[in-house]
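In the form predicted on its own, a lone chain appears below as structure tokens.
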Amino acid sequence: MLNYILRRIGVSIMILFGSSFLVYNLAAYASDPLAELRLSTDDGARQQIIALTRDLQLDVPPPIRYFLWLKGVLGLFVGNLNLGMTREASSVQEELAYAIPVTIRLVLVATITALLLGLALGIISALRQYSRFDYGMTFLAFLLYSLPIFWVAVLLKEFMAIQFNNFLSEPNIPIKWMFIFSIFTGIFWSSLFGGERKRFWSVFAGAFATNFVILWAIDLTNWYLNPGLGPILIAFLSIGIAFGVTAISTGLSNSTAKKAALTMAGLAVVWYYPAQWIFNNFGSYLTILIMISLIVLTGIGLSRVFSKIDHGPIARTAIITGLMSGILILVDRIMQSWAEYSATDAVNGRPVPTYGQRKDQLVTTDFWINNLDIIMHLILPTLALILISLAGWIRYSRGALLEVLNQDYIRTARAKGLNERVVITRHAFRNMMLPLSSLFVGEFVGLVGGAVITERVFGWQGMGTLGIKAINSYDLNLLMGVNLLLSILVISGNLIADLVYSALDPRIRLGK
């Protein structure tokens, strides 16, 4: 394995060298950053030409200039990385250092969310092949796949930002919309859990009534003006999470895992008010990290308390339950800052933004308000990327699982008497992830450099915008900086995909 990785790294270095050499020279010969200045009649144009020629070393032939640029790149190994200066006399490293976190924040959330939702919906669709739910997911996937992302982004800005902000000025949900939302909710859940006609309509009626009551209570209490979950709702949700995680992780028949998960859910409710006090007085990322560590240690401890053997599945079930319950408490604390955030001068009662990655006018030291501002700016562009990516993940995961379920070893597992949960989670899921692992890496790397339209529509200054800026301004150093970073990501992503293949399937031995 080590020899394989070293060989891949060596080949990757050669690929980086060759591709960067070609891109540099093609871009250098195809563009002329001095063209507009040569045509200018301005008295200072001559001085600008001299200054740019000196700063960008335009008097040096491109092949030789490439090696001067490469010398600055290789300075990384001696602690003196130099990617050159942009046409605006700023450092390329500084431009990249500003753009990379912006794009990673956008792409990471969108890719992981789309992957999780796509896997869940695709797996359910495959397990309920040719059912109402399967047909509905197929229609939804093809519909989303056919929509251009710029059109989706514009619709989101109009209806989820502008119209919703207008709604908050006079909040009132008409009865008509309560019925419409409840009907769609009933159709979704009845398609998911329904079977025969009687069960279908029973689930539809229950989902319809529940959704209608929730919307009526939200409208009656004006919950959207001062939202929150509260300990009672968190208690119900945590118990539901405990049963759901146990069912997927070990099965509800495992009473030990169920007790550990329910105990973790109970501890989450008990810790609600102490956690709120800690968040109010010591709000920071370090505090959140410490609490996550405590949840993990508590889950491990519960596995030791409830079982003398086979601690892994019990610890896994308890930890996942604790983390998901903890997320509810964290979300509740962030929601408590909603009213204060909306009332600030920078927001002025319109909390859903349509442009930028944060409000520069919002000046506050409050940890929760600052993070709520980041989250609100993240919602629309992330949702746009999720909707487009979700279609592919639904189809990929559905097709991958159906292919695996037709294999002989799945039939053998069922013939041995294993229940369906074990067959799916332990035998089918791991093998269906083989083709999806490489797709995930490619999707993530592609979005890092390809979320150009989303960034332009929502005014985010990320890698896509930076690349377009470099091309439009004939900024060779900036273009090479973006190209170098994306090339490294692509090569590293392919290597990671191969290693993930080996981890998922022990039959694959890399380097043999």
Second form
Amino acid sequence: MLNYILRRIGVSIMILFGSSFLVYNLAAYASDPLAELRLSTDDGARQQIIALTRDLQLDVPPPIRYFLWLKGVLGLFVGNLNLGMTREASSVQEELAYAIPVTIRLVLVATITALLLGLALGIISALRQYSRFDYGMTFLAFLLYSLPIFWVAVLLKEFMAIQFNNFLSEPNIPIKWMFIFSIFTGIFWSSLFGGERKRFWSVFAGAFATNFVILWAIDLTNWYLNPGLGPILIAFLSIGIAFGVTAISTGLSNSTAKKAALTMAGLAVVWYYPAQWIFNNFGSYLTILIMISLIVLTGIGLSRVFSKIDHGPIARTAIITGLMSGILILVDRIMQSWAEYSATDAVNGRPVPTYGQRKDQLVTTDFWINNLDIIMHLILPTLALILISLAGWIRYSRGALLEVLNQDYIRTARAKGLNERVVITRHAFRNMMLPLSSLFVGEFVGLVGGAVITERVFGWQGMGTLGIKAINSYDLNLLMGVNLLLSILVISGNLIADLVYSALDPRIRLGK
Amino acid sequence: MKLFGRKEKATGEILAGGENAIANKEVEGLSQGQIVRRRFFRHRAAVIALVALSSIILFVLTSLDTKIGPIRIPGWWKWTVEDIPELRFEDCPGGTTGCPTLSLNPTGDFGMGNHPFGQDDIGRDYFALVMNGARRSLMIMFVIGAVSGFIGVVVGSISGFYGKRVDAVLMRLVDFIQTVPTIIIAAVIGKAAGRVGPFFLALFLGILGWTGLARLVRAQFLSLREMEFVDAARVAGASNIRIAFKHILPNAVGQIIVSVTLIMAGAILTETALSYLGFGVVAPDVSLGLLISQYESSFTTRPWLFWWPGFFIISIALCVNFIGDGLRDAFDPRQRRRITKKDRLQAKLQIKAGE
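Could I have the structure of this protein in the form predicted together with the partner chain, to go alongside the form predicted on its own above?
Shown next: the complete complex, the earlier chain at its head.
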């Protein structure tokens, strides 16, 4: 195994060397960094040409200049990495160090959300093959496949940011929109549950009415001006979560797990007011981390208290319930900062931004307002990326689950008399995740490339913006920096995908 | 709440057995091509997409003048990209200019009018611009599909057929090309290619886009060359080239066609994205992505400048994707006919009769 990994790394370095040599020369010959200056008749231009030629060693022919650049890169191994200078005489690695976290933040959130959502939709779609929901999802996936991301991004900016901000200045949901929105929600839920005509209409009526009432209440109380969930809503939602998680995780017939999950939900509600105090006084990432570990410990403790045997599934159920309720409380806390955030001078009543990754004018030391600012800037670009990559996940997971459900071991599991929940979650789900695990890395890497356009539309200062800047200003060193990083990402991504696949699936042996 | 529909699965499985028999009877005595054609035309969405795409292509190609060398075929649309007619002021919302004259109101002034998609800043007819852009995008899509398809099939079949050292070398080449970030290299080339025109841009993009297809064809060849019919052909004295092209390739053709349609759908998005960033087709030439990027900021006041190019990108990509899906189903030998309501009813009756 180690042998295989070492060999792969060796080959990868060769490939990296070749591809960077190719890109370097291609870019060097395809563009002339001095073209604009040469046309200029200004006296200063001549000076600049001489200075740039000296600084960027432009008098050396590109194939040889590449090795000068490579020498700087190989300095990495002696602790002296040097990716060269940009045209503005700043260091390339400093520019990259600033841009990488920005892109990672954007892409990581989008990939994970798209994965979870796409998995859920794809699985339901496969379980209800050839149903209305399935056809709807297939069409949705194809539609999302065909959308150009810059087009979606511009639409999002217009409708989710500009129009929504206008709406917030005069908040009033017209009855017409309540109707239309509720009808869509009704169609979604009733096609999700499926069944005969009677059931379809009863689910539709229920979802329609609930949605309509919620919208009405939101409109009457002007909830979006001062949002929050409050302890009562959190209590209801937590109990719902407890039942839902138990149903999928262990089945509702497991009364011990149900008790543990419900206790966990109860603890979360009791914990609501102390949590407020802690959040207000000690708001930091460390506090959140401590709370998460507390939830995990409580879950394990509960499983010991309620049962003498089989702690694993019970603890799992309790912990997932606790974490989800905890997220509710966290969301509630962040929402409480909304009004204050919205009223600050920097935001000035237009809380959904269309541009940039932070509000530079926002001066506050408040942990929650700072985070709300980050979240608000993340929302639209993330949404655009999610919409684009969601299609793939719906199709992959649907296809993978259908493939697995046709296998003999599923028939065997059913023939043994296992109930459908166990067949799906244990036998089918785990096997379906095998091919998907290798796709995750690829999707992540692909999205980093896709983020180029998103960053440009939303004005984020990430890798993509750097790359575009490099190409536009014929900045070879900067371009090579971005290119090198993306190439390393692709190569290591492929390697990790293969390793994960072989680690999960014992049938696959690498290096043979 | 019924989370996992067990009961329906059970009837489904009963159906599947009988259904295979039905399916086998259906295809008895038909050639491969006939079976595929039949299956494809049963896929309603794919057929609709095929009709829609053909009409879009016809519409786009005939609307403007076509120049092939010295020959000039006139189009049916009155304006060209170079014309600068007068800007329309009357009846436009909110004091804007050049609003569209397209009207779908059957009782009123139904028809295209003078400028169905409106006019741009200086008065150029937007319909002509969009048609020209769609033409560029279609051309680029087909060129990329053809180039990537050709290279992918050739490299993949050689790699899979010969295996061993040839395979290792070619697959490293695939790794090599995949390592170069497409958008960066395409942008570098696009920036330079802006001078040589969209055809060469398409050619370059095609040269970068074949790696996935090559892997797929290789995998097909690796498994097919171990089949008995290949041995039989070899014993009968067939040459390597004859085995590869006459015996193995026809068996892989389904997957290849599907994969090429997916490449084409992706290609139109790549081209528009590059043009949007300013690295693809550049002004004064027209492309759909370029149009969107030029009029992005006027979305609030003159939304038609934004909607129409987007509409054409999405409809072309959507049609190609659906055709690909139809082809995948048509070529997939494991594909079962979908269970309709009628089948379900019949199965229930059969079960009842059995009881």
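Given the structure is predicted, the values throughout are model-derived calculations rather than measurements. Numbering follows the first chain given and starts at 1. Note that the rigid core is defined as the largest set of C-alphas that superpose within 1.5 Å between two forms.
- In the two-body rigid motion between these two forms, the C-alpha atoms of Ile218 and Leu96 are best fitted by different superpositions.
- Hinge angle between these two forms, smaller rigid part versus larger, from C-alpha superposition: 9 degrees.
- Aligning the rigid core between these two forms leaves the CA of Val60 offset by 4.1 Å.
- Core fit done between these two forms; CA of Phe17 shifted by 3.4 Å.
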